[in-house]
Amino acid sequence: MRPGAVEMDSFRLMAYTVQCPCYICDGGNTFDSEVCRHCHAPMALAHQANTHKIQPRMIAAIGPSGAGKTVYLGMLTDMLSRQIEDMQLLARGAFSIKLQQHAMAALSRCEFPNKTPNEPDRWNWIHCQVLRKRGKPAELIMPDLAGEALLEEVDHPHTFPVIHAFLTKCAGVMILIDAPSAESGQSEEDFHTMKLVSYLCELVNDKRTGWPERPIAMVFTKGDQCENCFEDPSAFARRHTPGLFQQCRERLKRHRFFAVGVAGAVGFRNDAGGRVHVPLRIEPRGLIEPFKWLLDELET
């Protein structure tokens, strides 16, 4: 038998004594954890940040359930990943393509993606590099947060630690608002977005680095069903979401209103769950503008 060194099993266990901090909540985890045991964010975010020696900035797309966050993020990443001029998105890690794949597969079947589940370990995360013709490349992390979980965290803080930790560290945010619901006079849209703005403003107590000083894009979605929001998004907000408009004026120093649309036309289909919206054709409009504005604001 030839002599040689054999690694003892007890020595292998030493690797588990070194904690790997989660990139979102800073909680300690073992080196082979797939998701953080504290907040359920993917540990791949921490491993990639350590590998590339780059600290990605975080951007959130938030809003009530049904506002169109999954559709917006999926279509936005698909458009930017196919561009070769002005702005281009390069995904880091296979997990960063799941949201794009999920959203575009649903739209290709003339369906909208399923609602994002409330369980954080089932959310899709995007870690990407954004290359721009003007400006430095940006390393970003963007998750597809569940709207119901988000509002539950707003009503009962610390219910979802991943949301609290992520929004505390975010450099900027896009708040998505259902434009047709707002135009029809449903006050819930106004109340939900007002609560989100209040939550953000009270999340960080530092006057210099708190949310009143960070850029926030107010994005009216489903513009294909509400053409008026494209004419003047700020005036649309003043008419249909007056509480939000006034709160933004009084509390936020860096905000701007936008309008976007993904489906060129929407129809209805009856199934076992009732009447369901279906996209008849895909005509993206205004999707890149709020994202570009947010990146520009982060450089100032």
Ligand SMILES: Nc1nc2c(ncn2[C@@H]2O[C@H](COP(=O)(O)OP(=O)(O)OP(=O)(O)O)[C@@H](O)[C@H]2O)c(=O)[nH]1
Second form
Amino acid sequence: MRPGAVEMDSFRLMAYTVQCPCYICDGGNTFDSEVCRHCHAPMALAHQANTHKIQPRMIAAIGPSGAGKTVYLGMLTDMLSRQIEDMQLLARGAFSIKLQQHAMAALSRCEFPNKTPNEPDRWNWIHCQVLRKRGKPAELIMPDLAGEALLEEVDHPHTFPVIHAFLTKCAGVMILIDAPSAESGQSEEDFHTMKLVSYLCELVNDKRTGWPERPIAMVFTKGDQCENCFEDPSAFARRHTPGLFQQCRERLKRHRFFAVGVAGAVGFRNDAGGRVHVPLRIEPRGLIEPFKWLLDELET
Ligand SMILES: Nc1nc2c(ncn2[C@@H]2O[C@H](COP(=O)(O)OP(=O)(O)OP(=O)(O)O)[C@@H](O)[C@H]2O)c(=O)[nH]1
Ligand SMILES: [Mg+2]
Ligand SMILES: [Zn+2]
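Moving from the form predicted alone, what structure would you give for the form predicted together with the named molecule?
Let us now look at the entire complex, which starts with that chain.
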């Protein structure tokens, strides 16, 4: 602007005529929107990608409510950001630290984090760069979805446009399965996971790029309460989630079974709302393997 020239107030509206596409659903938004008006994903994801001129890939931990997604993702990102392993995770943007902060604050108080709310604008998203000793750095976007919303979308497609758009574009997933429930003979675990696999396979069924061709890690959680699943996760799946095991063999080209545990021991506390689980120790086991496998598969 020339010295002395004053911008007309109405000129500021010009900025609103340029649409900024959401990174998840491609829907148009104004430059100052915080969340996408179509799918409620944070617009920070699009701004980060534009600023750094990068196209992050999307991966996710999915599974029914209570499978352990928030605990797993919180602990995994915390471990990787401390670089005890061969991999190091660098969060991009302050919003990417919220999940780790929220989960670790709860665990350090000897509590498990709260159930993830169903409203998509309250989910935590992580945009990060993962550096590895071998292999190229990976740019990733990972949300912590609510299990209830996920199963609602599976039962009634398009109720949660963000889940639909995200899982269409997603490059690979970890499906979390509650191992102690599966071992105790609750067929719910088997059915929920089979439904998720069917949903994915029907969502993108292209011969070359569809879900049957994308990597899927099947992760048994809460291994601390179910030692058997660590020995041979695949044999555990055959025995305790036979429907899922068969479905994976028939429909998925790239899948593998894993077992993880975050808590070392769990107790109970009586609260106004009933009995609450309390983590007595934190003893992460097997957390890195499924994530590493997924990244390796994405590179091939
Ligand atoms: N023993 C044991 N229990 C766990 C572990 N991880 C999670 N849990 C239990 O599982 C519950 C649910 O864990 P979350 O991580 O909140 O589950 P979620 O999949 O995020 O559930 P939604 O947010 O409802 O989708 C926790 O409150 C704990 O009681 C674990 O490693 N060991
Ligand atoms: Mg959660
Ligand atoms: Zn969107």
